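A lone chain, given as structure tokens: the form predicted on its own.
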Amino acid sequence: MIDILNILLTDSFWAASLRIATPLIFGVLGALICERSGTLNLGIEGIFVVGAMCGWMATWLGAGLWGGILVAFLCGAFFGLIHALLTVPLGLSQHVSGLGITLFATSVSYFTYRTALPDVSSPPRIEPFQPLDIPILSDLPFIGLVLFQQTALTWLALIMVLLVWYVLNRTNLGLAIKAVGDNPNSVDAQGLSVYAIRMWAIVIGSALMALGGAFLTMSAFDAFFFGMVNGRGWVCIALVIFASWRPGKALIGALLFGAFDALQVRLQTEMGALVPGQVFLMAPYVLSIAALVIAARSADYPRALLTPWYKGQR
């Protein structure tokens, strides 16, 4: 009989949960910023892919790890700018534009990979980010392995949670972002540009999404391969609703999904001969859907989400 409680109390389990959650943290923060400003960004799945490919390829070509992170950030911002131009001043369907960005970004990534490496059967490897070994702190019981032996990108994700929370809740910029997502007319009446605020929110949010993809190739793995994003972008869209558009709850939601995923890996190892592997693979998604249904009933969504705004229109 599997002792699930014993698994849940091990430091290695929670260390793995945090690693699995890291790309989701970047993605859910990016989606949260976009939606707080009133724009749904369904381009997240493709932006994950382009961030993973561009960050890895830049590193492989000699830009270094942090150079690769910068390239991924800028690529995500570029595709975010396309989505912003289509949905904010032009007022086109956010659903259609987002899905188009996903298809476009994914296709461009795969085309670039195949063009740059036409005769390669397996992708070249890079030296990924290594876990930080912080003296004394890394040796602490339980928390040492969970927190202080993660890579720099995991720490960056946790810092971004604090930064996004601070900006949204303690600055005038955050107030403006939330206002354009709830009542853009009030923002326009104050003499601020609704278009500029929304577009910058989409660009920065998309850039953060790309860092989630870059984590996969530059920290979790050491190469880019097709299908590696595996629906993580769509999970982030659901986690934003679970989090009620709040950074703190977004972190909790990402950690819960990471824990579900880490648990299914361990259960599959212990019970793989008794239960089909597909049952374990779908378990994190089923549990996430259940949590989403419970949380969504009390979610306080931005009032102007999905609603185009035109200057001078009341």
Contents of the next structure:
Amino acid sequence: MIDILNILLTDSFWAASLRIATPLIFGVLGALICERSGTLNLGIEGIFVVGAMCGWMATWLGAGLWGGILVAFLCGAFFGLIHALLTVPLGLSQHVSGLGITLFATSVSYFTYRTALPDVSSPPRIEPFQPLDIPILSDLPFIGLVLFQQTALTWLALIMVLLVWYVLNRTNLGLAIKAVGDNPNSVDAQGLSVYAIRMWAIVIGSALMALGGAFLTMSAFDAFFFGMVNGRGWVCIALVIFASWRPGKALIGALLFGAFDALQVRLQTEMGALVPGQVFLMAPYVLSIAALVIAARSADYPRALLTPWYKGQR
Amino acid sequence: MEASTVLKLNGLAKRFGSILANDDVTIHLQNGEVLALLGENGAGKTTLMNMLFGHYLPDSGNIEIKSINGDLVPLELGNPSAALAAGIGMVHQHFTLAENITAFENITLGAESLFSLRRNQRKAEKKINNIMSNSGLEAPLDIPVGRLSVGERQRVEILKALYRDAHILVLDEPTAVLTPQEADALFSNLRRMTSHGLSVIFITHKMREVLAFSDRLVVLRHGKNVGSMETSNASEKKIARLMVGSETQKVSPKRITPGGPILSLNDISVAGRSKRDSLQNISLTLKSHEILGIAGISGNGQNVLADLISGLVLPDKGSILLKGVAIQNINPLNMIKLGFGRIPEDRHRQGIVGGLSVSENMVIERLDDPLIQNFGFLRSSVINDNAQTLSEKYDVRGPGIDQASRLLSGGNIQKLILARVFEQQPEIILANQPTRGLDMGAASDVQRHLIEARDRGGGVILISEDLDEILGLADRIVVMRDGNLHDVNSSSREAIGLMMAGESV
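For comparison with the form predicted on its own, kindly provide the form predicted together with its partner chain.
Every component of the complex follows; first up is the chain already shown.
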């Protein structure tokens, strides 16, 4: 018990939580935008891989760090567009299309990586994002230490939470996204395009997911590995439900998962002799499921989620 | 106000596959007029209005609408935004409201650019408040629409149209979900608005409303405009003849004296997940030779009551007595065996198994009957002969008895259910909204069978939202509200309407 308390009081633990949470924040915000407009995007896992690979490779080829981020964003948007075309105007099964995107995007990423670098045994490294020193904030006692260790992408993720919240709750665009996910006919009857709103939501949401992937190769690590996304996309799908489709709660959910994960790494080193390491590895997922079971019981689903809408049919 | 034409539909036609849904329909609408559009189901009313609103593109014909400077200009066809901009507002039967945002947000959605911030809130609020006080339509603006009542939601729908400066309002079956008092209030508000220059088209098949509230009426049959007249010259008989093409006889049963009680519900409570699926200490007695009408606005517990009598829901408290003996095993199969016949509300989902053939659906409630099966093997020749006979007897029309039953029209599905239920000569019949959505011919068939069952000695529980139907058929009426039953002493529409709305008489 004392051990856990000691861990919780260190700034490195909180810094690690925030770092681990960053890709999840991007992913869960992306999934949230898609689902608020009425489309489930199970392509998220593959789009994470695409973002991780493309962002890293663009930087390695000399596009610079922010150039890499832009490439990752656009590649995510591209795969989002495929999903949008299949599920919105064509109205195909969102599950099948999403899983297809995940398989396709993952394989294409690995294929491109192998084709570009056929012979390397250890992947080439890039110079990743460095921790950002923000004058006044970094001087704050404990929080400063936590925030001082974060890179620009983590800050971007936190800004995105605010931005998505603002758009959803304070703009006409957000109103239209919420309405189209509840009753598409309400949007159609007001002369707005259901297809356009849904497709843009999926494209932008997918682009955000890709940034989550790019964080892995360009900030958390400095190279691309096979299997490095490791189910983070699926975790985001669960976190959206935990968050009841609200950006603020999405941030809390991501941080909670990050904290569980940071905690298990530290407990492994402290108590590894007593308990097998796999138990700790499993812990964040088990705790997520437990949290989800509690939160999902009262979840208020977007009513039109998973329901395709066809023009002229009512 | 000077009467001038605000809208002309000229020779509109629309074909869906082999069906001509609208055939050369021409209709004029005058300024400040309330025009009723009547017709049976499938007569093409909704198709016509969908063309007006740009949801469908007509195959031929055009639409002219009055512009700001008073001239009639052609309307761009097949474009809802153009219709909106020209001042046509449509209130659909199924509301087009997002329930997770407020009424205010629903009304203003799409009125401004998506990329502007919500700056003009104050201006928009002022405009809506103005419209509300001018029209008398009031609704709470700042709570999510999901928490509003049906009547309030309808007012929000109308406000939405008026906010977009509609000067022509189209209402598709506006009173289907309202109590008689709410309906009256709606029409008096519409009147108030027409005096401000609004013109109204309302689609309905309720004769009473047409005669009481419209200035002029147009009747559609098989997609054609078969007659239009001033309401002052119209009578119920005249309209009915136009609608069906021949005179139909209104079913008006002879009154007979009821016999002894056959079914009693004793102090039954069911605790459902929400108030609309709960029953609170209800008691009810059904006699033989009796049609018991249960009036009420839908969502007041009628469906739990129906499920209870069908054996789908178990009472938490209380008992069901059949001729004085408590029923022990309450389950659907046992209820059928005890002589219950059920005509469910949702005939597509609960009444038939859509993927099975017509003949299979005709015997689906008695599959263990040795006439139907031998050691679990179905006797298809018997099943087919049975279906052949019953299809003729009950006039079930469709692509064939060996075809999937979901291919039948709503009226024919209901006739299939009637055939299945009434051939077993049930002692107790539960009919939940049996004529909803049926045309006059099919509806009067259903009603005739209910009366026959009563005359034969059965008891009928008739649950209906259509007060006219209940007043016409029932020997005794109770009102259902908030999961309770209330006896009715008066048979006046007003008294029953007030009870449905929850006011003490």
